[in-house]
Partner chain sequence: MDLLDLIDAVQSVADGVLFGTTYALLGIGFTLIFGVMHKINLSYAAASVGAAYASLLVMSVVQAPAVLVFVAAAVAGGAIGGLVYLVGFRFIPLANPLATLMSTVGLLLLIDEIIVHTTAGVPLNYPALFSDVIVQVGPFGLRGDLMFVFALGCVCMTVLLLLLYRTRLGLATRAVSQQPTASRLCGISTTQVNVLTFVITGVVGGIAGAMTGAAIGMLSPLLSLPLTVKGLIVTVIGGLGSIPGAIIAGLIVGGLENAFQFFRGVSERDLYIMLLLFAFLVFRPGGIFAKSSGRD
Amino acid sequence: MRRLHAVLAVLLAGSMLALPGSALAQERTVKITGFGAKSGVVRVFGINSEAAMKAAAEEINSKGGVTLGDGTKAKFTVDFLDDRCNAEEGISVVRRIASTDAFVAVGPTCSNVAESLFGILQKKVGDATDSGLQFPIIADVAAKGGLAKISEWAFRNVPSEFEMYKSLIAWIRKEHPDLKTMYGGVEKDFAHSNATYGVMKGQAEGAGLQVLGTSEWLLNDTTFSTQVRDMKRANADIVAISAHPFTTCGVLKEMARQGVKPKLLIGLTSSSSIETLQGCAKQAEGIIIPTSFAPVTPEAKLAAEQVAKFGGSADLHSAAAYEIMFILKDVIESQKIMAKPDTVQADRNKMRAGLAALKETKGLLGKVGRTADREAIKPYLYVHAKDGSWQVLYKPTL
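Output only this chain's structure, taking the form predicted in complex with the partner chain.
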């Protein structure tokens, strides 16, 4: 009996020593919270970002997860909150995330949210006079240029539209020297479309194209006949449309009705998506759009398949969210982040410092450079709508 007790005691002691450690190691999780629009008309962006983050988390977890500062392995879990593409709600969501033991958040979808949200963050790290939120945020979708400059706690893995359109216009000038004039169309009440049209127009003028005029409409307009008639009268070689899928399709359909057939069509980055093809594949045929994602590399193909498994679609925006999960894994490991409730602020500081120190990250299309003002320099290519799908037209050498 005494021997049995001794054996049991040894077994118990052994289990006390071995099991909790391994059990804890298995149970450690790191929750990454994303946020963006999951309701309203831009809901699809939130769905895609969430799916991409979950797909990346599964990929990382399947390869053992992330190594924390104390050497234990942890699995990623993903939570995604809805900010309704509304600045106030975005701020509220981030304050809620920051009140937990999260050490980073991924989002938002909309530039207007990012602009306001980054404004509540501490502007300069270590500034004791600035009571702004000290919480790192890395944006995946919000595309308006230069937003990360607002705060040293703000980061973006968003392509530079300035670079993409500069390159595209230069390519057009080289490949189609016969095209001399351009006419623009812009969704005037949408920050991203408006800002990007400024880029398109500036680059076109800088490259020697004559911009004959601009038609304007609103995000929820239903008729475009007047705007397209102006376009028709201008009879430009190139028509550049800086608008999201709904009005891009509305304008393209009106152009088809009025027989407006420019020699070349350029679209907004956000329109290189499945929504445009669902809305107006026939009329969009031939439109050229620069994008930072297409399933052209093995990694990108895998990512596209995995994102689809989680009910999303991989595009330039959601691909950024996918990449961010891998960036976070690398920073957690390099900065030895502990991911414990008592190390929250230290982990946030480490995450910020780690993200700020990045000079280069791995992207789905290749290496992604990082700028001093916390923006990404992403590889890109030009796609065009052909036979009802997006196909790669040209991949510039960067």
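What about the form predicted on its own, after the form predicted in complex with the partner chain?
If you are looking for partners or other molecules, they are not here, because only the chain is given.
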């Protein structure tokens, strides 16, 4: 009996020794950390980004995962940290991520966070006089124009709102030549809303529309009677609201209460989301918004279904996070990233170089171009709220 036990022990030991080249190798994981707002008024964007990253990781893992530089197959896992849409918190979160074995991070939600955060990164790669953080970050949501140019370690997978609103205003002028005037409303304390309203206003004036005035409010405001009263007094043909879902709905409901009925409504990209429809579908009826996501391709439909499985909704922001996971997979494989504790800085350098070298990536609506200043050129379309859902109105670039 003792001899039998000894033989079995030898056989078991031998089988365990055979595992590292096969089964154990398949159990290796690579953690990708995202960060953004998961608390506060805009928390839904962080929730959606996390769901999208996890959905994409599951899709990648179901097809074999990612191949590391030594040929090992690994599975993605996703962690997501809350920066509360606060610049100081965002910097703290990224320093925390960079203190680990992570070789890249995905985020943030808010442009004010991205602007401050990118400022602590090394401005130019290889500059020995610059002690900035040498850690690659790719943004999925922060949409204020031109942020990636702050640092050569910063990248974005967000659409150009300048191009989208330039196209939309030109289309409106062509389709509705009778509309001559515009009035604006903006969340003045939110970087994205403020910057995008500047784009809206500039494009409107450049296209010959007369801008009659602007009402302002704060992201956390809940009453809008004074702002809408000024809007009503202006009696413009077009009202452009550069605000996120919560205050967009507040303004639209106040407009309905005061009987403000413009001939056409324009909204902020970030409000082309399920949250707007859940908050004020009736009042939002007809509002037109340009977006870089709608479930109009097989890939986009599948992504939307998968994101929903993880408790999120797919929109232009979370779709960008979903796409980023596939971008990271491709760069890891092309740059032969090792994802080991003793290769951390080398892997960060490889990730940065790989992202910088990209000329084109695959997007859910089609090919996405990459610019020299590390921004994305994404296909887009116009949607409008109709019968309680977002429906495609026009496809200028698909």
